[in-house]
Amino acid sequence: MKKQKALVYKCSTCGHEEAKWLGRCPDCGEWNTFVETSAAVQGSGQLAGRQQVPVTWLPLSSIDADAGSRISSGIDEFDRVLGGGIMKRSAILIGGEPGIGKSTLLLQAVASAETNGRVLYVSAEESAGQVRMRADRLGIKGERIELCCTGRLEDIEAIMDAVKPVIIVADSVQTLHSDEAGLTPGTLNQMKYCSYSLISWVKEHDAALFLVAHVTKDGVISGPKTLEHMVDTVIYFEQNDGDCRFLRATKNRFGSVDEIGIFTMGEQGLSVVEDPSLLFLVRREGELPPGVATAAVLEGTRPLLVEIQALTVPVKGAMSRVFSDRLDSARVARVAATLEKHLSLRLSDQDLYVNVAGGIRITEVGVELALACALYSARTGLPIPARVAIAGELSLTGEVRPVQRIAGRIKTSANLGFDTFLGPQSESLDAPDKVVGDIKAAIKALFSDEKRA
């Protein structure tokens, strides 16, 4: 007599299993999501059905260092953010707002990647004709790019086993689904299950995986945080108010998270910005308006000159407020408090507005001295002299502390025509033109002219 299959009830949202039907899932809390299904026997399923490779061990000294080599994407800014190129056997998660250019960037990257292997582009959101139209617009022929328009995991794995690609792009991870992970596509369980399966494949076959992800209205990648822990690199694609795009990593096991890639979007796709400082400086004739300072900041290993704009207006309510989206509001408040303490400059009765020209987000501490000078200029109405670049960290005691790579900042500012550099004492041979030790000395150096007093 044929043995009857055991039945279980599985949640279609999170995959939780129960021996009997329940109205509400105890794991995810959703109602009426349990469906009757056959119990999985041991060793079944897509992951368990794979051929198991015996686990071995080797002395570290006997392992070939080339096994962890990188593949150049052919785009310098992309390689910079990745830490030098696409690392083999790695998984990279890239997120950004809809229409920002994630698919365009990856299509350009895989088309120009310096490898003789095949590339598998999985598009579950667009048809083959739509992807071809984008490739034609970008001037990509794509002889070695294989296109697969499906989100079903089992079909994708069969194609991967047949093509043996060296680079795989899954666009997007929210559209992947498997019969083993429930009936509803796009659930948390589906994303984790499908991502783990693809990551396991590239780890075994010496390939690299790109997972495209959508972001929520808060700007973070939608889905579980576990998805970011599963991959090796997490990259965010950001946009300013214009056509400029910023690529930055928040997690990178094979490189720094301080590097930033800068692109512009045009009719021919994304183009690398050769001189980023020109995007963040406003060319003016004559004196600067009050509240404007030029900061020499460091983005990773690259010095940039950015324009800091400050505005102070009398408080309209009971408490003063800080409006700053490109610089941390807490940093602006701390610098303002330092000015009020050590220079007796009253700012507590003012609303503070701070902006960075070009829309770039600055997190480096070297911007603090320039921010302090911009706030002082805005409050007093005294303009900062033109062609002066400023860098330095401002402590709560009013001291100006040294910053990294001061020589590179000075060289970059000189190349862009800035005659004077204001900054802290440095052990480098290239010292600032005006060396200051505290905020009082910095203000005196900038506003010592009797006409400005």
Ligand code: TYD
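The term rigid core refers to the most C-alpha atoms you can superpose between the two forms while keeping them within 1.5 Å. Residue numbers count along the first chain shown, from 1. What you are looking at is a predicted structure, and each value in this text was computed from that prediction instead of being measured. First, how it differs from the form predicted in complex with the ligand.
- Taking 2 Å as the criterion, L22 counts as shifted between the two forms: its C-alpha moves by at least this amount when the rigid core is aligned.
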Second form
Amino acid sequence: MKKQKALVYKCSTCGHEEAKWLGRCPDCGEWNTFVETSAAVQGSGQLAGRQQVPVTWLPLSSIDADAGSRISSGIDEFDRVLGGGIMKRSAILIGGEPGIGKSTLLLQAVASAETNGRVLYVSAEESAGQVRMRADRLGIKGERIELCCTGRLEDIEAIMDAVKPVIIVADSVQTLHSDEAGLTPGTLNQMKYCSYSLISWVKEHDAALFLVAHVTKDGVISGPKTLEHMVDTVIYFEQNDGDCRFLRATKNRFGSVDEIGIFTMGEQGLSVVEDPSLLFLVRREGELPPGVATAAVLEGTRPLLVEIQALTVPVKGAMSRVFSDRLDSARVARVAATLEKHLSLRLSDQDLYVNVAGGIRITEVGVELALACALYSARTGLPIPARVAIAGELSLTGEVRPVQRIAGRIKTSANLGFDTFLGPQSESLDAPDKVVGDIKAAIKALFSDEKRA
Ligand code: TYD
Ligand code: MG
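Could I see the form predicted in complex with the ligand next, after the form predicted alone?
Zooming out: every chain and molecule, the one shown earlier first.
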């Protein structure tokens, strides 16, 4: 290995090293950040001085698949989003706006986690007293939980070696710093270096790591985004207009990314919403107003009933526009074009407004038929009969295509008191009450009685 000079100049922002002083760091572009340091360590780069683990190989057949077994967090909604519990030797990034409840969720989860091992909660942001106050509020004694209030990596690593935790929470990554990665805490380089070190530790010690990351209001996640490739699972915590909080995986090496967890924040922390349909359906007595349809959609594997609301008004500008933030605008435009073509219903001279009650974002294709019915109802002023749930994908040719898990959708609708289910043909035994093959048939099934009345 090359022998280093006694002195090097190190950028205090990104940790880049140079043999001579420079005004501007060639790596991160910051000015006047070089400081003189002694280069006692052999090798170069920031990983110099880290313990080298001998690399070996194994026959694939000899590897025990259970090596990375799961620990239940004791919170079903959380486990489901994680893909069935907290995977050992994995790193999980939890992102969300400040105040959404990341610290609360993780404190609740580590307190109820089904393990006898110890938990290390690294709180670099809040004092021990503040964490204790939160624990009191949540009714958590926390005998198994060790708390350390520092963001300095070297201290955290020493504590991890002493405590040997099975779960580590680093709250938050933005406050972690290491002497090895430059002098200014909070830089991207600090965050990456410290996260990498913690991830390596849990992989070697059969533990699991939660990295908490703040994401700012306008969705700027440039910092935490750079960590996404380093971790196994990325979960975002988001809030709707109401007080519902959604936990959504955007990357999961050990599970699906379709599942969402739904929580509400109360006086004693986060609680699971058992029957989310109750939150998203507007309780209505008697007839529905025009423009409203109830869609039986899937959120992950779970059927969910939501109210789709549509409004059409004559265009104000030169072109018609779609205003929809809960359903993809391109999908709304496509469904509107399909209606216009196959039912000769003029929509291109209208501005289209679409909303989902309760503010949940729906991405599942099974929402399309309900969306089409809501748009039709809004444009014609004919209300959809009450207690009808709708599911189906709509093709450009106007056909209603089959959707997954139709039986589950029918069952959930029936449980919630819907007496008619309108949907596509299915191969399962539970067929919808009204089977429709195309959009024309669907509109006829919904509105023909209406017209006669
Ligand atoms: P917190 O977990 O600190 O959010 P984050 O770590 O994402 O920044 O929780 C934030 C909010 O939740 C805070 O405004 C207080 C509120 N809260 C409750 O309403 N009930 C509770 O039991 C707790 C612990 C917090
Ligand atoms: Mg917090």
